[in-house]
Structure formats: structure tokens, C-alpha cells
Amino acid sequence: MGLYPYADRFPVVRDFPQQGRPRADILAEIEAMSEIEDSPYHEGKISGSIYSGDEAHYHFLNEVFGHYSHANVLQRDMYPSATRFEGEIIAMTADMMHGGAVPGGTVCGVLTSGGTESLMNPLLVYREWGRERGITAPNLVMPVTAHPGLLKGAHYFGIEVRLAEVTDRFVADMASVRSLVDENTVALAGSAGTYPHGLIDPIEELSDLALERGINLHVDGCLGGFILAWGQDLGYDVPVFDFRLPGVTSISADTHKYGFGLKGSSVLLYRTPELRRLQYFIVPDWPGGLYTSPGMSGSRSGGIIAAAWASMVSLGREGYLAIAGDIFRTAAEISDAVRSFPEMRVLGDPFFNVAFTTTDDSGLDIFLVNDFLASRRWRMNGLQKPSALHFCVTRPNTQPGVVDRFRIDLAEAIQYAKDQQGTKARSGAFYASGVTTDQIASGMSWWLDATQTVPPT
């Protein structure tokens, strides 16, 4: 099927149609495809990706989006509501990240299009910060588990990246970090939590090092920020990772993940307005008028911003705490389920995102385990170095019976891996996908076939 995964069901548009099609026909196709693709998440079998899963919540956000779907927030004179939404989203997120702990209440921020932009923007800021201090060959020090969005930003902005090792608990090794810092280091980076393993780097120690060397520290909370922030209030031993630590100079947290907004929104906070100023781009003498931009994006959808705001104010602190409690509990149950099998082990001490692999003694291929799980419509995320899977727990996974079903299917998956030892697995480690490149190229993901009982051989 290649690039036309629905060619056997719907007509393929291979060139610009001469005439438009009836809206009813178009909607029918959209509804059919979305029902097929959403069905596994309704079963609670998807790792990450679908963070809320509450259809009433989505319907509400879509209504909000509809009022501003046509609005471009560049035109603030036409849509001053965007300024309100943006300011209040930033204020709520700063409060969640204990911005009040910063003397003078100077924490500020911007909205971005997602986690990648929220990781790239601070690197631009720290490059400019370094230039003001005469640093012409800046470098960033971060652990190997940090998100590739930081590598992307460093590539774009001409910043050398120095990758620190991690400990046997899969968090940043501080001795390795310290050995890589020099007079050209403009920033450190750590995660709360890491995408691969859902773990929190030693942010307090990174903060101390940043203060000692007089440099910046970005905390990547894109994935975990809106869930880990509630951990201490719920009685979990979540380490401090936010602005309560004096060396933390910026934090990113995605409203379109555990903030339960629509896709395309994230918050980037800075400790001071002076840092945020370095992100702005201004052309004062352009013939089209004074041009100003707070970040990389120009035009932005007012609907996405309004929906993020609506999600936060509709749930409130109590709503987020309740959901977080369910997710932490479910993640602990999944960890216990994995640990109940002698052939399996959990990597590190996760709170919401459980990474696991086979034990060395078992000799089993974790991706054969994944092949079987995929045949039962479980969509795990494949990892490498070491080969592993992760189950990033979201709200749909907290449904009754999901963990019990996972435990049963995992037992069969382990037996399948034993029976198929020596066979090449079909799945592997491919970011943001539960399948391999070959399966993506072949069109419809094979795990969507509900009639499949065992992985194809």
C-alpha cells in the first residue's frame, strides 16, 4: 500500500480534483478511518499517545476550538482573548512548577507548538546568553537519554552537544556530566521524566552544578511535567525538579500531553524575563511594518490555545490530582505485573512510564515479546540501548481490567518468545511508533488487524 494505506477502501487522490466532493461523503470517510484507528485506545491498550481518552472532554475541547479555529493569534487587536488565554496558561503552569519560589515572582514564559519547539527555543536563548559573555563555540551537556529535540535544536543553532553517561538506574551520571562541563558550556539539560524510561534525572545535583559554574539548566518536563508535578501532593516520593531549585532556569511542559489539551500546544517557562527576551525576534524597519515574534512560529491557531486554556480551567487542580492518582496507581500495578515474571525486569524506578525488558538469564528477545503483545492490539514503544519496551500510562489505561488483561497477555507473550527463540522479531525500536520501518512502509499497521491471533511469521 505504501503511502496509500486506505487504497482498498476509499478512492485515492493522486492529483488535484477538478471538482469538489460532497461534504457528507468526506465526513463519512473521516469517521470510518478515525473509528478504525481509535479503537485500540478505547480498549486501554495504547502506550502514551492518547493522554485523556475522555470523549466528553474531547467534544468540549473541539467545541472551544471551533470558536477560534479560524483565528490567527498574530492579530492580537482582533483577538485579544488570545492574550488572555496565553497569559493565564503560563500563569497556571508557572504556579504548578512553583514559580512563586523565585524571588520577585519573575517566572514568565511562552506558548509553543509542542515539545520540540519548547526544547529548541531555550537552546537559542542559551546560545545568545553565551554570546553576550563572549562564548563563540557554545556547548550543551546532557545525558544520552535526553530527548532528541535537544539534539535537533543544537544542530539548528550551532551548539556542540556533549552526551553524559547514565547510571545503572538510567539517570544522568553526575560524574560524567561534571567531566564534560568547561568554559564554553552555556547550559545543562535534564529530564523529568525521560522519554525512554520515565525517570527523573538528578535535577537537584544538576541545579547545584549549574549554580557552581554560573550556567543555565533546562528541565525537560515535556512528557512528565503535567503528571509528575502532582506526585508530592499525592504522597509519592517524586524528587523536586522545578523552580524551587535555584539553578533551574527554564522548564518545558506539554499541555497537549498530560495537560490534556489538543495536539499542538506546549508551555516553556523561564526563570527571568531577561532570558525570555533573548528568544524574541524583531525586525524594526521592514517595509511591511515592525515585525516581532516571540518564537519560531509565526501564525498560530487561536483554537489550539483556547482549547489548552479550557482544558486546564475545566479540570482544575482537583481534576488533575484525581487523574494523576489513577495513573500513578496503574503504573505501579503494571510494574508489579512485569516484575512478577522472572524473565522480565523493570528499568529504574518509574512513576508513570514503565520501561521493561527481559533478564539476561532468560536469553529472550524483548521484541518477540512485543510481537505477540502487538497481535493482541497492545501498542508498546520500542527502545534501544538496551533493547526494551515502555508502557507510558495514560488515562485510558486506568480503566478496570486493563492491567489484568496485560498481565495475562504478557504471560503468553513470554511463552511465545521462548517458542520463537532464534526467529527475527518483526517489531523494533522506532520512536513514536509501535511498529518497524518495514511495517510503516507496507501501509496499515499490522497490529490494527483485530482478527490476528498470533504475529505473522
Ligand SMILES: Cc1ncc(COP(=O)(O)O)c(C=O)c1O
The other form holds:
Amino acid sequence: MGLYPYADRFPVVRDFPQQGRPRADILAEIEAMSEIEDSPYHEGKISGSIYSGDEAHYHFLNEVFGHYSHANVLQRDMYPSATRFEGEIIAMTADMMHGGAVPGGTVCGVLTSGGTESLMNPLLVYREWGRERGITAPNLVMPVTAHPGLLKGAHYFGIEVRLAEVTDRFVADMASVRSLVDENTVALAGSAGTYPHGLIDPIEELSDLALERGINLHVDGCLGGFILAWGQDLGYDVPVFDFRLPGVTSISADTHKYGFGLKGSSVLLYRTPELRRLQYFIVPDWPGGLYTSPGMSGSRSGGIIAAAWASMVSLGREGYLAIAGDIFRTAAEISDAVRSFPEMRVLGDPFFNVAFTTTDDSGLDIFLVNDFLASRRWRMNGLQKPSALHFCVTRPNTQPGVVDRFRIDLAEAIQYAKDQQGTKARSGAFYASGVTTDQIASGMSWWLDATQTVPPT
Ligand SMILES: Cc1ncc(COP(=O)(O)O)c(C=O)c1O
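Return the structure block for the form predicted together with this ligand; the form predicted on its own was the one displayed.
The next block holds the full complex; its first chain is the one shown before.
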């Protein structure tokens, strides 16, 4: 497959075509490729990535998108509907995060292009916040498990990152966090939940520390926000991580993950408009006209915003609760399935994203386990420090039969790891790609190859 996937089936475009091609041909190619690539998710074997998987929902969102796909939200006068969608998405998300509980109801927000942007913007804000207080060498304290989007933001904005340790339950170790805070700390960050293990950092204690030090606290709910928010209503013991905690100054939550919108949207909430104001960028005297921009992007698609809004208002609380109920239940069943094997253990106490690995006693390589699972078209995410896999449960995984299939395949995968002990695993810990270094070097995606060559069982 290499760097030219589909070269055996379709012409490779190497220079600008002189003449255009018929739309029908192009659509046929698009349909062929997307059908191949989407087939494993329909079987419910993908961790994360595809959050809704409801074809009818996607068709509806695509229809909504189509009405505004060409619209540029920057042109506010042309598209007042975008102002409505954006305001209402933020209002709904603030409500979900108990923004109304803030005295005076000051919680506000912005829409961004995704989780990474929703992590970078608050860092800019907290750097500016620090500057206003004379802090010229700002630092951010966060656990090692926090998402690299924060490292990226800190890198872009010249903020030092101080990485705190995690406990043996894989959440922020508060003693470690506390030891790293000093007079130049502008913010703390914690996750609800973390990408690697799906766990919720001790946000209440982080909030207390932020208040004690008079600094900011960002809660990364990019992955977990739109799923964990429903946990308490469903009767799960999900700790409070939102604006009910007075030290929380910003929260990110991705509409393009468990918000079930189309890819390219996320919500970033601030406790006060004063904080949000610090992310605005204004050039009053530019020859092109007074330039004002609320975030990093310039032009933005109205279609994505309309689709995020449509996802939220079409499902409503009841829709989200029903799906979340299925996801919490399935994740618990996956945890139980993993724990039923003496060679395996679950990391921490997850609600929706189950990280697991082999026990020390078993001496088995978790990536050999993964190799076998991949041959059965499962796509788990590989982790490191410690080596582990996670199964981030989404709606397609809640289909009947998926957990049973997982249990059966995991049993065989453990046997495979025993048989292959001492050999080098093909898979490894690669965020979002699931490929090995060898395969990256040769430009090959081993997992996609596996899904195309190994028939489903
Ligand atoms: C906890 C967490 N934060 C942030 C992100 C970044 O989101 P995005 O990929 O939309 O930029 C992710 C992505 O998985 C995540 O899991």
C-alpha cells in the first residue's frame, strides 16, 4: 500500500490534470474507498475515532452541512444563522457543564476546530493573564497523562510545562502537582477523562489548589466531556469535574467526539468573559479593514457549526443519555471481560475508555496480544509507560454481540501471545496511527493492510 494507497485500483494523480473528470467517476471512487475504510467500524471493532456511527444521524448531519458547506462564518453579516448556532451550542454545552451554577451566570465560550485548538487557546489566555500580572516566564503544571495538545500550545506560546506524576491509579498525583507550582505558574490542567486511560484527574483537589494559589485551571473534557457529563444522571459515581467546582476556569469539550457532530468542531468554555476576551485578536488599523478574530482560525465553515448544532438539538438530553447509558454499560462489560483473564489487568477505574495490559506475573507482551486482535480486525490504541492498549468505547461498540466477540478473540489473543513469547510484536504504542516504526519507515499502515487481507471471522 505504502504512500500510494489504491494505486493498484485507481489512477495516481501526479500533476495537475488538464481536463476535469466526470463527477460520477469521482463519486464511484470515493464510495469504493470509503466503504473499504468504514467497514471495520460497522462491525463495532474500532476503539474511539467513530463516535456515533449511526448512518441515519450522519445522513442528517450531511444534509445540514450541505446547506452551509460553502458559507464562511467570518462573514457574520451574511450568515446570522451561524451566530445563532454558535451561541446556542455554547449555551447548551455551558448548561451541560453546569455553567448556570456559576454566580451571575458568567460562563461563556467559543467554538473551535477541534480538541487541540480548544487546548491551545486557553494557554494563550493564561499566558496573557500572567502578563497582566507581571509574569514573564509562565509555566503550566499538568500530569504526564494530559493530552499533547497542551504541550503543543505551550510550545507555540512560550510556556514552560511542568509534568506531574500520576498515582498507581493513573490520575494526577496531587503531591507532585503541588510541588511543581510556583509564583510563575499561570495555570493547572487536568483531564476528564484522559486520552490514555480514560480516567478523571482529581479535579476537585486541583480546583482547591488553583483557588489557594489564585491561578487558573483548565479541565480537558475534549474526549470525555460529552460522555462523562451524563454519568451522574445515569447513576454512575462520576466525580464532579465542571463549573460546579469554583476553581475551574475553563473546560474544553469536543462536539466532534461524543457530541456526535461532524469532524472539525469543539467547544471551549470560560468561567468569565474577561478570560475569553484575552483570546481575541484585533488589528484596528489594517488597510484591509478593522480586523477582529475570536480565535486561531480565519475563515470557518458554516456547515460544521450547523452540523454540531443539529446534532445537539436533534438528540437532546434524552438522546445523549440513552447513548451514554449504552456506552457506560458496554465499557463496564469490556472491563469485566478483560478482568476475567488472570493474565490481564485494567488500569484504574474507567467509565468509558478502558485501558488494559498484561499482568507482570504473566510476562506476556501486550503488543503481541494486540497483533492477534488486529488480525481479527480489532483496532485498539497502543499506549506506553506502561505498555498497554485502550478500548475507547463508542456507540458502534455497543451493538449486540461485540463484547462477546471481544472476549472470545481476547482469549485467543492471550494464547497467541503465549505461543509467540519472545518474538517481536508488529504493533506498538502509536497515537492515532496504530503502526510500527518499521511500517512507518516503509510508509505502510499495517492495520489497514490487515483489515483488507484478513477475512472477518
Ligand atoms: C483528552 C483529549 N484531549 C484533547 C484531544 C485532542 O483532540 P483533537 O484530536 O480533536 O485535536 C484528544 C483527542 O483524542 C483527547 O483525547
